[in-house]
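Let's start with one chain on its own, the form predicted alone, as structure tokens.
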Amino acid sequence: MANMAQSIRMALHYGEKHLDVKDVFGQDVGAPMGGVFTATQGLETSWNTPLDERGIVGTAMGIAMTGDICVAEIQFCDYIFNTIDLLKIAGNTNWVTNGNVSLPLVLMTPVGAGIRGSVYHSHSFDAIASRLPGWKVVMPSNPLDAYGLMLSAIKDPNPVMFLKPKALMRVRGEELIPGEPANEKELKAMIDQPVGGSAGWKAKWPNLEEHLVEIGKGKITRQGSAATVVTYGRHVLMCNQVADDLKKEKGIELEVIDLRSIYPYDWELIKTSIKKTGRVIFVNEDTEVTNFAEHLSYRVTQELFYELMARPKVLAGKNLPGIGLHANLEEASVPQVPEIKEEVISLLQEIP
């Protein structure tokens, strides 16, 4: 089974071969490195840029304005913040031109903690991304969804932000990418650049097939009726574990929703689940103040108030200036399995 970095790489290869992707670029995106997480190794259209985030975003906008499809990368989302004004312009270009100019670009960037990246490599960006009108924003939790969301992002005529959870880039999936070999060693031999030397190396791509995950459609990863857990990215795995543990230990069946798309988000899926369970907790790792989940919680109280049996909960990252290097500091800064379990049990114990 492919890991997430390999699945993104295969999606980009499919894009350059079948979906008219002309350029894949960013800092260290081209040879020899192929991206800091190796997600762009072996691509024919990849090339390196200077260390200049504003230049990368501006170049992507210019390429897209000509009608060509491109995928640009900011090496870590921690360094995307100086491009906010450009991201706002990219998002409103179609609107301010009365629909005459589309920007068929994908901007991907690794997000979140989980790699012991300390202060400068542990930021999240989902809350700020959700406040950029005109952008679609996706974050996969597994390799197959990463492949399908990337292809959908490439096909979309307007800007899509593809947020890659840093902690999941080396995590293997449970389902095959359509066309990938079942043997992971065989896949590695085909598309992973040999360590220690890249001279003359070329990827031998499998016969990949199209697989699309619709932007704006979430997925139920655990069925249940006791409470609804809404999450995305790396916390899908943690929330699934909590659901499995509580079912085994206490017979409690949680319903876990993987949003997959932060914007547009699958409100109908959330609403249907909450009407069934009467309780909801939103879990992510961005900082808790002005968190995207606060918007979802507000909408729940506005539209589903009389369906609720308990107050909606939001469990998010601590509102700190940064995340420390030591494992204890990092794990205390963003939600972990024990804290998620504790908050879920508290939600279940609340009496209407």
Given for the second form:
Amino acid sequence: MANMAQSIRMALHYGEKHLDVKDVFGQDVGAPMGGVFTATQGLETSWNTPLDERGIVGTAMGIAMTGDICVAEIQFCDYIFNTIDLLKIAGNTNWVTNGNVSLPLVLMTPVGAGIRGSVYHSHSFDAIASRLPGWKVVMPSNPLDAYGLMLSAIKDPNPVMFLKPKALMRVRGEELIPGEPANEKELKAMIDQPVGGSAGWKAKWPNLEEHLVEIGKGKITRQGSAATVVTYGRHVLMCNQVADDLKKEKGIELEVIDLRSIYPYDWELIKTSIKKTGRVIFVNEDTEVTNFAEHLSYRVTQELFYELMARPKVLAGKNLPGIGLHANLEEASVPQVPEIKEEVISLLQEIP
Amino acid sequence: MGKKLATQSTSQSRSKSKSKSKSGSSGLPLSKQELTKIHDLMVKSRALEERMIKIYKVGEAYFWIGGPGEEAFGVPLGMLANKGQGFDHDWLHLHYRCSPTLIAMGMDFLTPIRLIMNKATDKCTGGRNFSNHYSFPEWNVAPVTSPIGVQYSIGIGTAWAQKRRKAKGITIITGGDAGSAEGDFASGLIWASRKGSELPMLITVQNNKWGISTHYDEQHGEAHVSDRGIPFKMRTAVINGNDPIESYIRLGEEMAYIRKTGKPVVLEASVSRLFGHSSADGVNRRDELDCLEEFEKLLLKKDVLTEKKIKQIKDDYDKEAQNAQIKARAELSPEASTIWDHFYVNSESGDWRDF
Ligand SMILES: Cc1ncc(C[n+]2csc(CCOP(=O)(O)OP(=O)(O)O)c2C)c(N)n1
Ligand SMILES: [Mg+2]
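The form predicted together with its partner chain is what I want next, because the block you gave corresponds to the form predicted alone; please supply it.
First the chain shown before, then all remaining chains and molecules of the complex.
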């Protein structure tokens, strides 16, 4: 079973082979490294850029303007902040040109904490990304979805931001990517660059097939009727665990929704679930003040107010300037399993 | 490990070098006292970095990044800096390979070791940041930041404030070769060199030929990063940063020029990256020229030091570094509740739950 780094790599290979991707680029994206998380190893179209994030985003926009298809990377989303005005322009180009000019590009970047990445390898970007109208924003929680979302992102005529939960890059999925060999070791031997380096090495790609995850469509990962938990990225795994624990310990069944797309988002899925449960908590790790979940929560109060049995909750990262390196600090800064569980229990206990 | 860097032979300068020889009995252009001082600090800095790498390797730190291989440049820079707080002292905007400079300025071993081990006693970051991310207001040492290159624009501000006062201090900036592609580097050049508003800045680049896994040639078209100062009519220099004698003399000259004229210099130093980029790429010794080994060979040849003396210096610092680790190990970790500390100055709360 592929891990997420391998699945992204396979999606990019599928992209360059079948979807006309002409460039995959960013810092240390090409040989010899193939990306700091190895997600671009062995690709034919990958190359290394100067250490210049604005150059990377600008280049992607220019390539897209010509109609060529590219996937660009910002090495860590912590370093994307000096490109914000270019991201604004990428988002508003189709709109401001009256539909004359569109920018079909994919920008991928690792996000989130969970690897003891300290202040500058732990930022999240989903809340800010949701404030860049004109972009589509996706964030997978497992390798198969990463593959399917990447192919959809490449095919989409709009700028798409592909947020990679960095703590999940080595996590394996439960479902095979179509064409992927069932044996993990076999896959590794085919597409993982040998430790010695990239010289003389070529990936042997499996015969991959198209698999699309529609942008804007979420997924129910645990079914239940006690309360709805809406999340994405690595917090899907944590929320699933909370659901499993509560089921085992108390027989309580939560409904967990993996949003997968942050914008546009699957309102129908959220709405249907909340109508069933009457209780909802939104969980993510970006900072809590003007968090994207606050928009969802607001919408819930406007459209589902009289169906609610409890106040909607948002559990997100503390509104801090950064995430400290020591485990005590990191764990106190972004939601962890025990805190999610506690919040869910208090949501369940609320009497309307 | 004795591979010579090609850059050694290209060592050159566009400013006239007028290194006056104060040659001692060794026949080298520095006194014996200066040579042994430089050597001592280089050994000390290396001992610290090797200890920090060990701390990482045994799992007592999450991450290591640092400056082994840059001692021949960093130590002279620290020795020559006018250390202190306030406008009449230099401001230093350093990056994450700056331990040699800070050791030369007098940093002890406990401070960096507490930092890499994220102890509550880590006075630079409170257990929050990666190794070598120092901040020493008492020495005008600006915070080392992870985002590459920002020091080249932040340094403009300290130089501006110094210039306003006609202060004695200058602004010193260090950074990597790859990082000079960031717009901040261009900002530094443009702002430092405006006619009539020139700033007292020593803008340096430590060219180790790599940005993580990407070679210099794949990132730059210019022969030397420092050449980018030429169209701005800035004084530029390329030095062999693997040679502590050349570094000491040339840095001294360039700093004297800045102190005298108030005008900026762009200086590039070729250095080695002895243990790769960071713990992320394995932190194993690389086959690059080792400035310390080379310097020791020279000092032995010129009878400035003996093998025995060198070994003793090294053993003493190794011991000191080990003791610092033992001491730090016994210290407390930062408490979860400290995450809100220093959100604002003077303990004003930034937690909305308190509003
Ligand atoms: C703005 C920014 N982009 C990317 C990174 C990730 N990164 C850390 S070090 C590095 C390479 C730096 O190379 P160079 O400037 O030559 O310095 P060296 O590490 O070689 O001393 C990169 C890309 C970063 N820290 N900051
Ligand atoms: Mg470099």
